[in-house]
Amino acid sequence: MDLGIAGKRALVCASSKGLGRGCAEALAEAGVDLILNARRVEALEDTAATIRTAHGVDVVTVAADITTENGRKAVLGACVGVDILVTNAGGPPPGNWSDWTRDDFIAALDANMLTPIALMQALMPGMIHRGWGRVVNITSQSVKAPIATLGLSNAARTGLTGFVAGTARQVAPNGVIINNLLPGIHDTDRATSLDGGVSRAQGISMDQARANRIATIPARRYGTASDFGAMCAFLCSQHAGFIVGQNILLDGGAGNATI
(Lines of atoms letter the chains of each structure in order from A and count residues from 1; the text may use other names and numbers.)
(Lines give C-alpha, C1' and ligand atoms only; values in the text may rest on other atoms or scores of the structure.)
Protein backbone atom coordinates (compact mmCIF):
# COMPACT_ATOMS: atom_id res chain seq x y z
CA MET A 1 0.00 0.00 0.00
CA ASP A 2 1.23 3.46 -0.88
CA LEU A 3 0.96 5.44 2.35
CA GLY A 4 1.08 8.73 0.48
CA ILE A 5 3.72 10.33 2.70
CA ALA A 6 6.87 10.12 0.59
CA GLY A 7 8.82 13.36 1.00
CA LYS A 8 7.32 14.18 4.40
CA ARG A 9 9.68 14.77 7.33
CA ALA A 10 9.43 12.99 10.69
CA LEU A 11 10.98 13.31 14.13
CA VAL A 12 11.17 9.88 15.77
CA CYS A 13 12.32 9.89 19.38
CA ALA A 14 14.31 7.11 21.07
CA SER A 15 14.79 5.60 17.64
CA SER A 16 18.20 3.92 17.71
CA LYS A 17 16.66 0.58 18.68
CA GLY A 18 13.48 -1.16 19.75
CA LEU A 19 10.04 0.19 18.94
CA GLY A 20 11.34 3.63 17.97
CA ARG A 21 13.67 2.10 15.41
CA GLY A 22 10.83 -0.05 14.08
CA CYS A 23 8.78 3.11 13.52
CA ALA A 24 11.70 4.91 11.87
CA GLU A 25 12.37 2.04 9.49
CA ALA A 26 8.71 1.75 8.48
CA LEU A 27 8.47 5.49 7.82
CA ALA A 28 11.69 5.42 5.82
CA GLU A 29 10.33 2.56 3.73
CA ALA A 30 7.37 4.84 2.93
CA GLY A 31 9.79 7.52 1.70
CA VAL A 32 9.77 9.77 4.76
CA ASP A 33 12.90 11.78 5.61
CA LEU A 34 13.91 11.41 9.24
CA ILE A 35 15.27 13.19 12.27
CA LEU A 36 16.38 10.45 14.64
CA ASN A 37 17.03 10.99 18.32
CA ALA A 38 18.55 8.79 21.00
CA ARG A 39 20.99 9.20 23.86
CA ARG A 40 23.81 6.95 22.65
CA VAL A 41 25.76 8.27 19.68
CA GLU A 42 27.15 5.00 18.35
CA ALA A 43 23.85 3.12 18.25
CA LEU A 44 22.10 6.16 16.77
CA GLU A 45 24.65 6.58 13.96
CA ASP A 46 24.58 2.85 13.18
CA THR A 47 20.81 2.95 12.84
CA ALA A 48 20.93 6.08 10.68
CA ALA A 49 23.51 4.55 8.35
CA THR A 50 21.47 1.37 7.97
CA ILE A 51 18.30 3.30 7.14
CA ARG A 52 20.06 5.58 4.63
CA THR A 53 21.52 2.59 2.82
CA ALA A 54 18.28 0.58 2.82
CA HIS A 55 15.83 3.33 1.86
CA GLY A 56 17.76 6.27 0.40
CA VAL A 57 16.01 8.87 2.57
CA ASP A 58 17.61 11.86 4.27
CA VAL A 59 18.43 11.08 7.92
CA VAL A 60 19.58 13.68 10.48
CA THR A 61 20.71 12.50 13.91
CA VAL A 62 20.62 14.31 17.24
CA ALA A 63 22.16 12.50 20.20
CA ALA A 64 20.44 13.90 23.29
CA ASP A 65 18.23 12.93 26.20
CA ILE A 66 14.80 13.98 24.97
CA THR A 67 13.41 13.94 28.52
CA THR A 68 15.57 16.94 29.52
CA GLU A 69 15.06 20.58 28.61
CA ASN A 70 18.50 20.86 27.04
CA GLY A 71 17.96 17.63 25.11
CA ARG A 72 14.66 18.88 23.70
CA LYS A 73 16.26 22.18 22.68
CA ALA A 74 18.95 20.31 20.77
CA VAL A 75 16.43 18.09 19.00
CA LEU A 76 13.97 20.87 18.20
CA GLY A 77 16.82 22.92 16.80
CA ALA A 78 17.06 20.34 14.00
CA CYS A 79 13.32 20.24 13.39
CA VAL A 80 12.57 22.35 10.34
CA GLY A 81 9.32 21.58 8.55
CA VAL A 82 8.46 18.48 10.57
CA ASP A 83 5.20 16.90 9.40
CA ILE A 84 5.24 13.79 11.59
CA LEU A 85 6.10 13.40 15.27
CA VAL A 86 6.59 10.05 16.98
CA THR A 87 7.14 10.50 20.70
CA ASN A 88 8.86 7.78 22.66
CA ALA A 89 10.89 7.41 25.86
CA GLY A 90 11.89 4.51 28.03
CA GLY A 91 9.48 3.58 30.80
CA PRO A 92 10.21 3.99 34.50
CA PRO A 93 11.50 0.98 36.46
CA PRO A 94 9.05 -1.46 38.04
CA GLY A 95 8.51 -1.41 41.77
CA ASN A 96 6.03 -1.31 44.63
CA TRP A 97 3.50 1.43 45.33
CA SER A 98 4.75 1.88 48.91
CA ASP A 99 8.33 2.57 47.84
CA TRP A 100 7.86 5.33 45.25
CA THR A 101 8.68 8.88 46.29
CA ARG A 102 7.56 12.22 44.91
CA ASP A 103 10.83 12.42 42.99
CA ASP A 104 10.09 9.05 41.37
CA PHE A 105 6.72 10.30 40.17
CA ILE A 106 8.14 13.61 38.92
CA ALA A 107 10.79 11.74 36.90
CA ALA A 108 8.12 9.49 35.37
CA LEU A 109 5.91 12.46 34.52
CA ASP A 110 8.81 14.34 32.97
CA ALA A 111 9.75 11.41 30.74
CA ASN A 112 6.41 9.90 29.78
CA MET A 113 3.90 12.74 30.01
CA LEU A 114 5.48 16.21 29.99
CA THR A 115 8.12 15.49 27.34
CA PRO A 116 5.65 14.36 24.64
CA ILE A 117 3.38 17.26 25.53
CA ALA A 118 6.28 19.72 25.14
CA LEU A 119 7.17 18.24 21.75
CA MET A 120 3.58 18.48 20.55
CA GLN A 121 3.35 22.08 21.73
CA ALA A 122 6.56 22.91 19.87
CA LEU A 123 5.84 21.16 16.57
CA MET A 124 2.08 21.17 16.06
CA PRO A 125 1.78 24.92 15.36
CA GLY A 126 3.86 24.39 12.20
CA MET A 127 1.71 21.44 11.21
CA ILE A 128 -1.43 23.50 11.76
CA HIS A 129 0.00 26.32 9.63
CA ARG A 130 0.72 23.87 6.80
CA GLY A 131 -2.68 22.19 7.18
CA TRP A 132 -1.32 18.65 7.67
CA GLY A 133 0.38 16.69 10.43
CA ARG A 134 0.54 13.39 12.24
CA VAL A 135 1.48 12.65 15.86
CA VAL A 136 1.85 9.15 17.26
CA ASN A 137 2.64 8.78 20.95
CA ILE A 138 4.08 5.45 22.04
CA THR A 139 2.50 4.78 25.42
CA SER A 140 1.70 1.35 26.94
CA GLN A 141 -0.90 -1.37 27.26
CA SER A 142 -1.07 -0.32 30.93
CA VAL A 143 -3.21 2.67 29.86
CA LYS A 144 -6.06 0.23 29.23
CA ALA A 145 -5.14 -2.49 31.74
CA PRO A 146 -2.90 -1.30 34.58
CA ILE A 147 0.13 -3.38 35.52
CA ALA A 148 0.61 -3.20 39.28
CA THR A 149 4.41 -3.22 39.30
CA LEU A 150 4.50 -0.47 36.64
CA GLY A 151 2.54 2.08 38.63
CA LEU A 152 4.84 4.95 37.69
CA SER A 153 4.26 4.22 34.02
CA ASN A 154 0.53 3.66 34.56
CA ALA A 155 0.20 7.12 36.10
CA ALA A 156 2.35 9.13 33.68
CA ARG A 157 1.09 7.55 30.47
CA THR A 158 -2.55 7.79 31.54
CA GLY A 159 -1.99 11.51 32.14
CA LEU A 160 -0.66 11.86 28.60
CA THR A 161 -3.68 9.95 27.30
CA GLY A 162 -6.01 12.45 28.95
CA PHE A 163 -4.15 15.37 27.37
CA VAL A 164 -4.30 13.76 23.94
CA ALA A 165 -8.01 12.97 24.24
CA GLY A 166 -8.94 16.64 24.30
CA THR A 167 -6.14 18.05 22.18
CA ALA A 168 -6.66 15.62 19.30
CA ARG A 169 -10.18 16.91 18.81
CA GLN A 170 -9.00 20.53 18.88
CA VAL A 171 -6.36 20.18 16.16
CA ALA A 172 -8.11 17.70 13.85
CA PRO A 173 -10.00 20.46 12.00
CA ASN A 174 -6.57 21.78 10.96
CA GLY A 175 -5.53 18.46 9.42
CA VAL A 176 -3.37 17.43 12.38
CA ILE A 177 -4.12 13.92 13.60
CA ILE A 178 -2.96 12.61 17.00
CA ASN A 179 -3.22 9.00 18.13
CA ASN A 180 -1.54 6.78 20.71
CA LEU A 181 0.01 3.36 20.16
CA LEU A 182 -0.13 1.05 23.16
CA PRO A 183 2.46 -1.75 23.00
CA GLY A 184 2.17 -4.95 24.92
CA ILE A 185 5.28 -7.08 25.25
CA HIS A 186 7.56 -6.75 22.24
CA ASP A 187 10.93 -8.39 21.75
CA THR A 188 13.01 -5.40 22.85
CA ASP A 189 15.48 -4.49 25.58
CA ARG A 190 12.53 -3.43 27.75
CA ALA A 191 11.08 -6.95 27.59
CA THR A 192 14.47 -8.42 28.44
CA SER A 193 14.70 -6.13 31.46
CA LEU A 194 11.21 -7.05 32.68
CA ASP A 195 11.84 -10.76 32.16
CA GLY A 196 15.09 -10.40 34.06
CA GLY A 197 13.22 -8.92 37.00
CA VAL A 198 10.78 -11.84 37.01
CA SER A 199 13.66 -14.30 36.72
CA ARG A 200 15.40 -12.86 39.76
CA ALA A 201 12.25 -12.44 41.83
CA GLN A 202 10.98 -15.98 41.18
CA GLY A 203 14.33 -17.77 41.03
CA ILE A 204 13.71 -19.11 37.53
CA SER A 205 15.70 -18.92 34.31
CA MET A 206 15.24 -16.15 31.78
CA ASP A 207 13.97 -18.72 29.29
CA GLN A 208 11.34 -19.88 31.75
CA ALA A 209 10.32 -16.32 32.60
CA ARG A 210 9.88 -15.59 28.91
CA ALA A 211 7.97 -18.82 28.28
CA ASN A 212 5.63 -18.05 31.18
CA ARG A 213 4.88 -14.60 29.77
CA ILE A 214 4.37 -15.91 26.24
CA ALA A 215 1.81 -18.37 27.60
CA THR A 216 -0.33 -15.39 28.66
CA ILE A 217 -0.39 -13.95 25.11
CA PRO A 218 -3.01 -15.47 22.76
CA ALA A 219 -0.72 -14.88 19.76
CA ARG A 220 1.85 -17.03 21.64
CA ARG A 221 4.78 -14.79 20.85
CA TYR A 222 6.23 -11.42 21.64
CA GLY A 223 5.56 -8.64 19.18
CA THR A 224 8.32 -7.41 16.90
CA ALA A 225 9.57 -3.90 16.19
CA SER A 226 8.46 -4.33 12.57
CA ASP A 227 4.91 -5.25 13.67
CA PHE A 228 4.80 -2.07 15.68
CA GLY A 229 6.45 0.11 13.06
CA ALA A 230 3.97 -0.93 10.38
CA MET A 231 1.04 0.27 12.50
CA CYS A 232 2.84 3.50 13.34
CA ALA A 233 3.51 4.20 9.66
CA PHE A 234 -0.15 3.59 8.80
CA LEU A 235 -1.28 6.04 11.50
CA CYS A 236 1.10 8.58 9.96
CA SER A 237 -0.26 7.98 6.46
CA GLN A 238 -2.74 9.83 4.28
CA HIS A 239 -5.20 6.99 4.97
CA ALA A 240 -5.46 7.71 8.71
CA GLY A 241 -7.10 11.11 8.60
CA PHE A 242 -10.37 9.85 10.12
CA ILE A 243 -8.68 8.11 13.09
CA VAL A 244 -8.63 10.81 15.76
CA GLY A 245 -7.55 10.59 19.40
CA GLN A 246 -7.57 6.80 19.56
CA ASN A 247 -5.61 4.39 21.78
CA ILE A 248 -4.61 1.45 19.62
CA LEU A 249 -3.50 -1.64 21.50
CA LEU A 250 -0.84 -3.91 20.00
CA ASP A 251 -0.51 -6.71 22.53
CA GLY A 252 -1.20 -9.98 20.72
CA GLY A 253 -4.55 -10.24 22.49
CA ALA A 254 -3.07 -10.23 26.00
CA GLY A 255 -5.56 -7.67 27.27
CA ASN A 256 -8.70 -9.65 28.00
CA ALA A 257 -11.41 -7.09 27.21
CA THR A 258 -14.39 -6.81 24.89
CA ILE A 259 -13.96 -3.09 24.17
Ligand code: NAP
Second form
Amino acid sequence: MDLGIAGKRALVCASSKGLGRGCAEALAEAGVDLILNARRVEALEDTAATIRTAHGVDVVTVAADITTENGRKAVLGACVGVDILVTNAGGPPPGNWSDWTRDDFIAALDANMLTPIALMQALMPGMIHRGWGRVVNITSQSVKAPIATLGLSNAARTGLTGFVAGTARQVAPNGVIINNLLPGIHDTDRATSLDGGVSRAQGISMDQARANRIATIPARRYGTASDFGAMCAFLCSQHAGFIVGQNILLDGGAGNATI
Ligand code: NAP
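Got the form predicted alone; any chance of the form predicted together with the ligand too?
First the chain shown before, then all remaining chains and molecules of the complex.
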Protein backbone atom coordinates (compact mmCIF):
# COMPACT_ATOMS: atom_id res chain seq x y z
CA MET A 1 0.00 0.00 0.00
CA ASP A 2 1.29 3.46 -0.88
CA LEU A 3 1.06 5.45 2.36
CA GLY A 4 1.12 8.71 0.41
CA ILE A 5 3.68 10.41 2.66
CA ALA A 6 6.90 10.23 0.60
CA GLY A 7 8.77 13.51 0.94
CA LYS A 8 7.18 14.41 4.29
CA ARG A 9 9.50 15.12 7.25
CA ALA A 10 9.19 13.37 10.64
CA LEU A 11 10.68 13.85 14.09
CA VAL A 12 10.89 10.46 15.79
CA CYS A 13 11.99 10.83 19.41
CA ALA A 14 13.98 8.19 21.30
CA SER A 15 14.57 6.29 18.08
CA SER A 16 18.05 4.73 18.06
CA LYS A 17 16.60 1.43 19.31
CA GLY A 18 13.40 -0.41 20.09
CA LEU A 19 9.94 0.86 19.21
CA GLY A 20 11.11 4.34 18.18
CA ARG A 21 13.56 2.81 15.73
CA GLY A 22 10.79 0.53 14.39
CA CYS A 23 8.67 3.63 13.71
CA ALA A 24 11.60 5.44 12.06
CA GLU A 25 12.35 2.48 9.78
CA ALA A 26 8.72 2.11 8.69
CA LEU A 27 8.42 5.84 7.96
CA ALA A 28 11.70 5.79 6.01
CA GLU A 29 10.39 2.83 3.98
CA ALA A 30 7.43 5.06 3.08
CA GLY A 31 9.87 7.72 1.83
CA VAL A 32 9.72 10.06 4.84
CA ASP A 33 12.81 12.16 5.71
CA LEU A 34 13.73 11.86 9.37
CA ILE A 35 15.04 13.67 12.40
CA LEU A 36 16.18 10.97 14.83
CA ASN A 37 16.96 11.46 18.51
CA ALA A 38 18.47 9.52 21.41
CA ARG A 39 20.95 10.34 24.18
CA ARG A 40 23.83 8.11 23.13
CA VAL A 41 25.59 9.15 19.93
CA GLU A 42 27.00 5.82 18.77
CA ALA A 43 23.75 3.82 18.49
CA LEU A 44 22.00 6.89 17.09
CA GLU A 45 24.56 7.31 14.29
CA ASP A 46 24.53 3.57 13.53
CA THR A 47 20.75 3.61 13.18
CA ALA A 48 20.82 6.74 11.03
CA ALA A 49 23.46 5.23 8.71
CA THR A 50 21.51 1.96 8.37
CA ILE A 51 18.30 3.81 7.51
CA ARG A 52 20.02 6.11 4.98
CA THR A 53 21.56 3.11 3.23
CA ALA A 54 18.38 1.03 3.24
CA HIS A 55 15.88 3.71 2.20
CA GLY A 56 17.80 6.66 0.69
CA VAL A 57 15.95 9.24 2.79
CA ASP A 58 17.48 12.30 4.46
CA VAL A 59 18.27 11.57 8.13
CA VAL A 60 19.33 14.25 10.63
CA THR A 61 20.40 13.17 14.13
CA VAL A 62 20.24 15.07 17.40
CA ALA A 63 21.85 13.41 20.43
CA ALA A 64 19.98 14.84 23.43
CA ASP A 65 17.78 13.89 26.37
CA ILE A 66 14.30 14.66 25.05
CA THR A 67 12.89 14.82 28.59
CA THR A 68 14.91 17.95 29.46
CA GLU A 69 14.25 21.51 28.36
CA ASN A 70 17.74 21.87 26.85
CA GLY A 71 17.40 18.53 25.07
CA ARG A 72 14.08 19.55 23.54
CA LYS A 73 15.56 22.91 22.51
CA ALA A 74 18.36 21.10 20.64
CA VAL A 75 15.94 18.70 18.95
CA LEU A 76 13.44 21.41 18.02
CA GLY A 77 16.30 23.48 16.60
CA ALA A 78 16.65 20.80 13.89
CA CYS A 79 12.91 20.72 13.19
CA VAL A 80 12.15 22.78 10.11
CA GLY A 81 8.90 21.89 8.34
CA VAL A 82 8.10 18.83 10.43
CA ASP A 83 4.86 17.18 9.23
CA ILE A 84 4.96 14.09 11.46
CA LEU A 85 5.80 13.83 15.17
CA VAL A 86 6.33 10.53 16.97
CA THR A 87 6.81 11.14 20.69
CA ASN A 88 8.69 8.60 22.78
CA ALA A 89 11.12 8.36 25.72
CA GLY A 90 12.27 5.70 28.14
CA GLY A 91 9.64 4.43 30.57
CA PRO A 92 9.69 4.99 34.35
CA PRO A 93 11.16 2.28 36.59
CA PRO A 94 8.93 -0.32 38.28
CA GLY A 95 8.32 -0.18 42.03
CA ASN A 96 5.65 -0.17 44.69
CA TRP A 97 2.88 2.39 45.28
CA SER A 98 3.99 3.07 48.85
CA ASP A 99 7.58 4.00 47.93
CA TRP A 100 7.21 6.58 45.17
CA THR A 101 8.06 10.14 46.21
CA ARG A 102 6.88 13.42 44.77
CA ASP A 103 10.20 13.64 42.88
CA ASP A 104 9.60 10.20 41.34
CA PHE A 105 6.19 11.33 40.11
CA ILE A 106 7.55 14.64 38.78
CA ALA A 107 10.27 12.78 36.83
CA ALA A 108 7.71 10.38 35.32
CA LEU A 109 5.30 13.18 34.46
CA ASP A 110 8.13 15.20 32.89
CA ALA A 111 9.30 12.30 30.73
CA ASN A 112 6.07 10.61 29.70
CA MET A 113 3.43 13.33 29.88
CA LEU A 114 4.84 16.87 29.80
CA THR A 115 7.56 16.16 27.20
CA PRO A 116 5.14 14.89 24.53
CA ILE A 117 2.78 17.76 25.34
CA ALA A 118 5.63 20.31 24.95
CA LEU A 119 6.63 18.76 21.61
CA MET A 120 3.05 18.89 20.33
CA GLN A 121 2.77 22.52 21.46
CA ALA A 122 6.00 23.36 19.61
CA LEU A 123 5.33 21.52 16.34
CA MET A 124 1.57 21.49 15.80
CA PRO A 125 1.25 25.22 15.03
CA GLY A 126 3.41 24.66 11.89
CA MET A 127 1.31 21.63 10.93
CA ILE A 128 -1.88 23.64 11.43
CA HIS A 129 -0.44 26.46 9.30
CA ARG A 130 0.35 24.00 6.49
CA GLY A 131 -3.02 22.25 6.90
CA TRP A 132 -1.59 18.75 7.39
CA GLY A 133 0.06 16.88 10.24
CA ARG A 134 0.26 13.58 12.07
CA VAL A 135 1.18 12.93 15.70
CA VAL A 136 1.64 9.47 17.21
CA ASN A 137 2.41 9.23 20.91
CA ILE A 138 3.97 5.98 22.09
CA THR A 139 2.26 5.29 25.42
CA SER A 140 1.56 1.83 26.90
CA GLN A 141 -0.99 -0.93 27.38
CA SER A 142 -0.99 0.29 30.99
CA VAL A 143 -3.36 3.08 29.89
CA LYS A 144 -6.09 0.47 29.23
CA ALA A 145 -5.18 -2.11 31.87
CA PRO A 146 -3.00 -0.95 34.75
CA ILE A 147 0.23 -2.75 35.59
CA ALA A 148 0.53 -2.23 39.34
CA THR A 149 4.33 -2.26 39.50
CA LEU A 150 4.44 0.41 36.78
CA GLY A 151 2.28 2.89 38.69
CA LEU A 152 4.47 5.83 37.65
CA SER A 153 3.92 4.88 34.02
CA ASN A 154 0.17 4.28 34.54
CA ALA A 155 -0.18 7.77 36.03
CA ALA A 156 1.92 9.75 33.54
CA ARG A 157 0.62 8.06 30.39
CA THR A 158 -3.00 8.33 31.45
CA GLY A 159 -2.45 12.07 31.97
CA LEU A 160 -1.09 12.36 28.42
CA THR A 161 -4.06 10.35 27.14
CA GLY A 162 -6.46 12.82 28.73
CA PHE A 163 -4.66 15.75 27.09
CA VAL A 164 -4.74 14.05 23.68
CA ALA A 165 -8.43 13.16 23.96
CA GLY A 166 -9.45 16.81 23.98
CA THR A 167 -6.67 18.28 21.85
CA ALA A 168 -7.03 15.76 19.00
CA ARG A 169 -10.57 17.03 18.44
CA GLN A 170 -9.42 20.66 18.51
CA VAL A 171 -6.73 20.27 15.83
CA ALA A 172 -8.42 17.73 13.52
CA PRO A 173 -10.34 20.47 11.65
CA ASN A 174 -6.92 21.81 10.60
CA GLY A 175 -5.82 18.46 9.14
CA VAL A 176 -3.69 17.54 12.15
CA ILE A 177 -4.40 14.02 13.38
CA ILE A 178 -3.23 12.83 16.81
CA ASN A 179 -3.44 9.23 18.01
CA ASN A 180 -1.74 7.15 20.68
CA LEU A 181 -0.14 3.75 20.14
CA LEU A 182 -0.21 1.46 23.17
CA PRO A 183 2.48 -1.22 23.14
CA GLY A 184 1.96 -4.45 24.99
CA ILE A 185 5.14 -6.43 25.48
CA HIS A 186 7.58 -6.02 22.58
CA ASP A 187 11.00 -7.57 22.15
CA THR A 188 13.23 -4.60 23.01
CA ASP A 189 15.77 -3.63 25.69
CA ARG A 190 12.85 -2.39 27.80
CA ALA A 191 11.28 -5.87 27.73
CA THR A 192 14.61 -7.45 28.70
CA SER A 193 14.87 -5.05 31.61
CA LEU A 194 11.27 -5.78 32.75
CA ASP A 195 11.90 -9.54 32.47
CA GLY A 196 15.09 -9.04 34.50
CA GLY A 197 13.02 -7.43 37.27
CA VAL A 198 10.58 -10.37 37.30
CA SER A 199 13.46 -12.87 37.24
CA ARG A 200 15.10 -11.24 40.28
CA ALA A 201 11.84 -10.74 42.21
CA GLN A 202 10.61 -14.32 41.65
CA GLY A 203 14.00 -16.07 41.71
CA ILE A 204 13.47 -17.58 38.26
CA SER A 205 15.62 -17.53 35.12
CA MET A 206 15.20 -14.88 32.41
CA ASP A 207 14.05 -17.61 30.01
CA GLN A 208 11.39 -18.72 32.51
CA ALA A 209 10.26 -15.13 33.09
CA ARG A 210 9.87 -14.70 29.33
CA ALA A 211 8.10 -18.05 28.88
CA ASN A 212 5.68 -17.19 31.70
CA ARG A 213 4.86 -13.87 30.05
CA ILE A 214 4.44 -15.42 26.60
CA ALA A 215 1.93 -17.87 28.08
CA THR A 216 -0.31 -14.88 28.96
CA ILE A 217 -0.32 -13.56 25.36
CA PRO A 218 -2.84 -15.16 22.95
CA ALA A 219 -0.46 -14.51 20.00
CA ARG A 220 2.13 -16.57 21.99
CA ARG A 221 5.05 -14.27 21.24
CA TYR A 222 6.41 -10.82 22.01
CA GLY A 223 5.68 -8.08 19.48
CA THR A 224 8.49 -6.82 17.28
CA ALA A 225 9.65 -3.29 16.56
CA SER A 226 8.62 -3.79 12.95
CA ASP A 227 5.06 -4.86 13.92
CA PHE A 228 4.88 -1.65 15.89
CA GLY A 229 6.50 0.56 13.24
CA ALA A 230 4.08 -0.62 10.56
CA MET A 231 1.09 0.53 12.61
CA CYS A 232 2.80 3.82 13.41
CA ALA A 233 3.49 4.48 9.72
CA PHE A 234 -0.13 3.71 8.86
CA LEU A 235 -1.33 6.20 11.49
CA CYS A 236 1.00 8.78 9.90
CA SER A 237 -0.30 8.02 6.41
CA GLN A 238 -2.82 9.77 4.17
CA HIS A 239 -5.22 6.89 4.90
CA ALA A 240 -5.46 7.68 8.62
CA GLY A 241 -7.16 11.07 8.36
CA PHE A 242 -10.43 9.76 9.84
CA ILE A 243 -8.80 8.11 12.89
CA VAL A 244 -8.85 10.85 15.51
CA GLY A 245 -7.79 10.74 19.16
CA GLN A 246 -7.76 6.95 19.38
CA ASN A 247 -5.76 4.65 21.65
CA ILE A 248 -4.64 1.68 19.60
CA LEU A 249 -3.46 -1.36 21.51
CA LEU A 250 -0.78 -3.65 20.05
CA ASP A 251 -0.56 -6.44 22.60
CA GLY A 252 -1.11 -9.78 20.86
CA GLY A 253 -4.49 -10.03 22.61
CA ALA A 254 -3.01 -9.89 26.12
CA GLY A 255 -5.61 -7.42 27.41
CA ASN A 256 -8.73 -9.49 28.03
CA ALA A 257 -11.40 -6.93 27.16
CA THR A 258 -14.26 -6.76 24.65
CA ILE A 259 -13.63 -3.12 23.72
P1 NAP B 1 14.13 0.69 24.49
O2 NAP B 1 14.26 -0.51 23.62
O3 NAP B 1 14.77 0.71 25.82
O4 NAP B 1 14.61 1.93 23.59
C5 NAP B 1 14.61 3.17 24.10
C6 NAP B 1 15.11 4.15 23.04
O7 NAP B 1 14.83 5.43 23.53
C8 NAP B 1 16.62 4.09 22.81
O9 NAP B 1 16.89 4.51 21.49
C10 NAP B 1 17.13 5.12 23.82
O11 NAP B 1 18.40 5.60 23.45
C12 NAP B 1 16.03 6.17 23.68
N13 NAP B 1 15.83 7.00 24.88
C14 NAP B 1 15.50 6.57 26.11
N15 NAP B 1 15.36 7.62 26.94
C16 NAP B 1 15.58 8.73 26.18
C17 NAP B 1 15.60 10.10 26.48
N18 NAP B 1 15.35 10.55 27.71
N19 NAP B 1 15.86 10.98 25.47
C20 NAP B 1 16.11 10.54 24.23
N21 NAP B 1 16.12 9.24 23.90
C22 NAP B 1 15.87 8.34 24.87
O23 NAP B 1 12.58 0.99 24.81
P24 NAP B 1 11.29 0.53 23.99
O25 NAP B 1 10.94 -0.85 24.37
O26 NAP B 1 11.45 0.90 22.58
O27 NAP B 1 10.16 1.43 24.69
C28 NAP B 1 9.78 2.70 24.19
C29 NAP B 1 8.68 3.22 25.10
O30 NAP B 1 7.56 2.31 25.06
C31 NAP B 1 9.10 3.34 26.57
O32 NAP B 1 8.50 4.47 27.13
C33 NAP B 1 8.52 2.08 27.18
O34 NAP B 1 8.26 2.23 28.55
C35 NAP B 1 7.23 1.93 26.38
N36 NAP B 1 6.74 0.57 26.41
C37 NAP B 1 7.50 -0.45 25.94
C38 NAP B 1 7.00 -1.74 26.00
C39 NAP B 1 7.83 -2.90 25.51
O40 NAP B 1 7.42 -4.04 25.71
N41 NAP B 1 8.95 -2.70 24.85
C42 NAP B 1 5.72 -1.99 26.52
C43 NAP B 1 4.97 -0.93 26.98
C44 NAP B 1 5.49 0.35 26.93
P45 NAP B 1 19.40 6.25 24.56
O46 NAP B 1 19.39 5.32 25.73
O47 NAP B 1 20.71 6.36 23.86
O48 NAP B 1 18.81 7.58 24.88
